[in-house]
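There is one chain below, alone, in structure tokens, taken in the form predicted alone.
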Amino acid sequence: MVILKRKGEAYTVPAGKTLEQALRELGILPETVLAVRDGRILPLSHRLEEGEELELVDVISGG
């Protein structure tokens, strides 16, 4: 299993799949957030491994 936290709350998805399919079984826009793991960015794309923990950071614009 894989856990996903954002805002306090953490989601646990099952390894395998890519963070994109996550993120939108989960009902949250890949649009809307970053993944962060050992401070570093990871693409939609990426293959989410058992064990992992992704911090989800939510994505803020303005002007």
Second form
Amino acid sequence: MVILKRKGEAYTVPAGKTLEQALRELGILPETVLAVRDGRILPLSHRLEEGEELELVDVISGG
Amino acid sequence: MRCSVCGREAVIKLRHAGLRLCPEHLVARVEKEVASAIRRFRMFSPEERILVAISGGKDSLALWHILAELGYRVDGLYIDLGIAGYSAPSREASEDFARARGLTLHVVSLAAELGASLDELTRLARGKTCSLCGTVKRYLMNKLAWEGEYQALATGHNLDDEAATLLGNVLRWDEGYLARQYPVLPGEGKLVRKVKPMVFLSEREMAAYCLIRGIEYLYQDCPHAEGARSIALKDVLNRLEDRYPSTKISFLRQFLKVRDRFRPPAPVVLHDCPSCGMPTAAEGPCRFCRLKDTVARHASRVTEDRGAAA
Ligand SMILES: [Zn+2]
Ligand SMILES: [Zn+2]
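Which structure goes with the form predicted together with the partner chain, now that we have seen the form predicted alone?
Time for the whole complex; same chain goes first.
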């Protein structure tokens, strides 16, 4: 499994999918987040690896 | 995925720009776009002094960083609005940023200038929080830029902000706002020139820029922004963008080409506020001074009540 953390919530998705596929299945528009691992940005084409933990940074701000 | 510029591993794909970029070339693109917007719209020259409105969020800090990096004479202005749970961390993020880079940040507090924080003002005055906030911020930003002898006031509005504002203005066919929506608004009298050098850069690019540059911004949004119309407008545009890439950028670029067809309903004649001397569209005290008056009257009533009770 892969863990995606967003605003204090954690989603688990199976490994093997691309980041973009995982986001779409969670109903998150890829345009509205950046996925970060160890301080580095991962591209949407990144294939999720077993045991990986990513942070999703929301890029859309209010106001 | 390979970088369109250097062929190394890319981390971000910008469909609207037809680019895949590595961290180094994403940074280069962002800085180049800002520099070219400044030139193309003649926002300011290297000799002029620029004041950047700082919120502690990614866009304003990135803009400050970029302008300093490009060699402009730029200082920051942070307005502490006194919003519970938000103003303190946003001020701290702004002060930490300035300190780490040896930049000058002016900090003013609404409580000192007006006699009440935004939270208190919302209880005392008529009007919605976000509209009151807009009024007092615009007033203070202009006043401090004018008094500090800055030639331009820069804000970190990005493509997503501008496209959402444009959609909002179009949905109301607000000709006055449409006529005034432009990356640069010339100064007039005591109204300082307003510039938005990042309007062609998407919110996602700006967040990536901050992550790559190690700019530590406040992730948290203003609590009043929750449920705001601007967020709904951004969401609609991002859904369209997802299906039809370049929706936002072409919406804004095409608008800028036809914008001069919109005329403000009537030319605005500016008067000096008799109380503070700053410009106002109507005769008599400006809106800020009237709000200040409301706050002062309330404060004296509270004092009288206390006097009567004692
Ligand atoms: Zn590159
Ligand atoms: Zn006034």
